[in-house]
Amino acid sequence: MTMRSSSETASLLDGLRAFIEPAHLRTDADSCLQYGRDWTRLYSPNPLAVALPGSIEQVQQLVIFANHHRLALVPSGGRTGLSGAAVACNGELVVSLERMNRILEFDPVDRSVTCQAGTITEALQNFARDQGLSYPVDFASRGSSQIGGNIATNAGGIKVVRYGLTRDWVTGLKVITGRGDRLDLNRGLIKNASGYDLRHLFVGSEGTLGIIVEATLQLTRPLREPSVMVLGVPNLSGIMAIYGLLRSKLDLSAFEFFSELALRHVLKKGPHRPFDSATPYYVLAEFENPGDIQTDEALELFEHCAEQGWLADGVISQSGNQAKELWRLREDISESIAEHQPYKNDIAVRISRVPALLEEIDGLLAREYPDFEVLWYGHIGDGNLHINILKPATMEPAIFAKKCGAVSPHLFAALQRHGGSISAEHGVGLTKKPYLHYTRDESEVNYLRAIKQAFDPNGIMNPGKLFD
């Protein structure tokens, strides 16, 4: 939080080694680089060190120590975030929960599982599958994201249209607050009307109130033989018409969209074009289809949409493997464009207002970014759109970010007019902090500050994120 002399730094590290094993307190350059940043790549990491506690007790000792020495802490999960919330660039101590990665308890009656915060999302999904159940919150970073980070950012992903957000599956949390107190919140209860539910304050808190160390999560039955359709759509207005019709007739579990420009980057990496013709936009719809009982209905809907001019072509999966290949067209987008260091916006609006917002923003981006490649994709079935502006190879990252950032006020002003949010699922962190007022008014932000003060009076928990 302040500049330290070498002797002060050495004293802090010696104090930490009193309860964190030296092997789990890293100061080497590679570790500081790896653990000090997330996927944004917009900030230069500069942590004091990286601590990897192995127990709740060690996490609590860390927070108490940090309060005593006014040492800022940055909680770290899989660091797959895109808002800079897990970045340590001002001499903070990174607290990685990756060693705390065990699944602790499974209750088949409650259909619940308790796990440590460092549990990898995919590991939890696989565990649930082995029990004949499902943890349905899903996204492309499932193989590296961690449950604690998912909760701290209220992660959404590709199945929100059916299953909701991470918040909807959290029935209990153990946390160490910024004061160093250990709280056991809600204890896995489905019903609990005994006052304020502090659990929900930590969901989406981005590590600013404390450190999530353990979670109890609901499970559900798995999807029954899902089928996947990819449809080529000539214009944006047709997307929501298709969504309205499919949702009324099929048991949708996902409704995603992406642009032809986004698809081209994916096709360079291996998957095949879903059908011969190219269209400006595509939608991917997944629906339950046990025994192919909804296949005829889906084909009839396809025919109707084609007659209305809403779609130009399409394909429906004939097997589980083909469904997985079709999903790659959507899920591989982020990885396929990573080399272009995209400037990302993750916005949300009520579903009914998506067409009007899309039309306005599409025109804005075409005017403001005539020389940049702009890709659209997102979870359009829940009103969540991702805008990715790709950096030209010859442009310096700082200049590119400045040019993109200059348009953000216009983008967010449009979003504000449509009653939307500057961040749907990636959080605020550092990247969206200057624009929080487009979503939250001054009174709201003052309440957020008061909550922060109550849980973290010394301001040691992820300072500088969400708000200053």
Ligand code: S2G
Second form
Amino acid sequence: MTMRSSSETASLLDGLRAFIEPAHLRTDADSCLQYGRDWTRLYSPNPLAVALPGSIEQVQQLVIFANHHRLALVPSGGRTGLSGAAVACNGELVVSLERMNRILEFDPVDRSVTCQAGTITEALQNFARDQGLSYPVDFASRGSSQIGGNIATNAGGIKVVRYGLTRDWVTGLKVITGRGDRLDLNRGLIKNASGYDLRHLFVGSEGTLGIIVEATLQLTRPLREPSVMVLGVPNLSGIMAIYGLLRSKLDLSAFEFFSELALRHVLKKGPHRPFDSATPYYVLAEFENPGDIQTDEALELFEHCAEQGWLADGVISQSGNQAKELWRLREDISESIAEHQPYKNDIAVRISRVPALLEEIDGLLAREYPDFEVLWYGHIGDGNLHINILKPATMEPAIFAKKCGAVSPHLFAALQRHGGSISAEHGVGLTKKPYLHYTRDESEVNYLRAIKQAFDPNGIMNPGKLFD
Ligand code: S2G
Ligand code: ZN
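The form predicted together with the ligand, contrasted with the form predicted alone above:
Okay, now the whole complex, with that chain kicking things off.
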């Protein structure tokens, strides 16, 4: 905790006001609370203040000032993160990019768009659609997450099986490094064999190397008339068999799963069951289906999976609206369970290891969490499983976190045996930092520290996140 005297605080704020307009340097309690946290609720926000720069030059002035005064900075996007990476609880200055939210340039020949870091993800998706193209990285928080934060966490979401992660669509980055240098990385080039690709260090850096201020992103053609199938699956072991068959015949754009327990929480909020029967698990598969050319194939595959006993029921969308309704069953899970303050795990393994890991972890969780409601869901087609333990209403959050935390080493040891990662897409931040060693060994973390030292020698960039 950074302890400052009131005169030191006053002096820092006066210094900041020399180049940040008073309206864009907030110290009120509500701003400090709202901008000092992400979607996690485990930490008490306590920033020095919230700065909202309007230009790259102001961001650069902030970083230079912060180096001079050894003032820690926490970059802030949409604050939809789930690992505490955007939390400011030690007198840091939050640097919000929300005012820098414009789309700056579109090139129809490159099929690329350059936008400021504070651009809302959905605004970029809509802009691409209006140009007859698509920015295909997609997830439920699209309406409030920002492009800069998506890049800083290498956001994945629901279409990774076809389109990959944010990293795969970043062709240029403008950043202010922790030293205060302005770098213009890769500048939208497809090919550039001129040495280390520093752009990719900033993707997934969680604000620890500098501040992303602008991005050039590749666009692609839109999906043509996607259809959505939801399948009722009696047990976990059949899911990847279904995936293997569907992906061999259909042009899949998504392959998700969720448990009946997760579905029940969504149904409480309004949507209808996909079909009458209830099964322990469900698969949602989306595939490109212009003119219904793949519908017969999909129905044949459905019959084959049913004959194998891998599935018990299913539905295929008959319209775009029904496809959207079916997607809600998956995409609304996170919001539907938020009130239960879930203890979240976001793990990844190679897809070849998913069946073995599922079997091992299912048994572990049943043994270790006999009294808790455990929800499975996630992007199983790319090996990313979200396991959410719901907090019993009468249990103190601290006690619940301790009980769940006690199981995590067993979970992560099993994951390590399967070569997995303790964080698939939500990042490390604060919540997963104690477990980083299950995925990155000491010699590797020392390289991460050396890179951090090169970009942020005074350690002002989001200190305490990712690793110490
Ligand atoms: C998902 C969203 C965040 C959460 O639904 O795929 O990544 O609540 C999650 O886990
Ligand atoms: Zn996810």
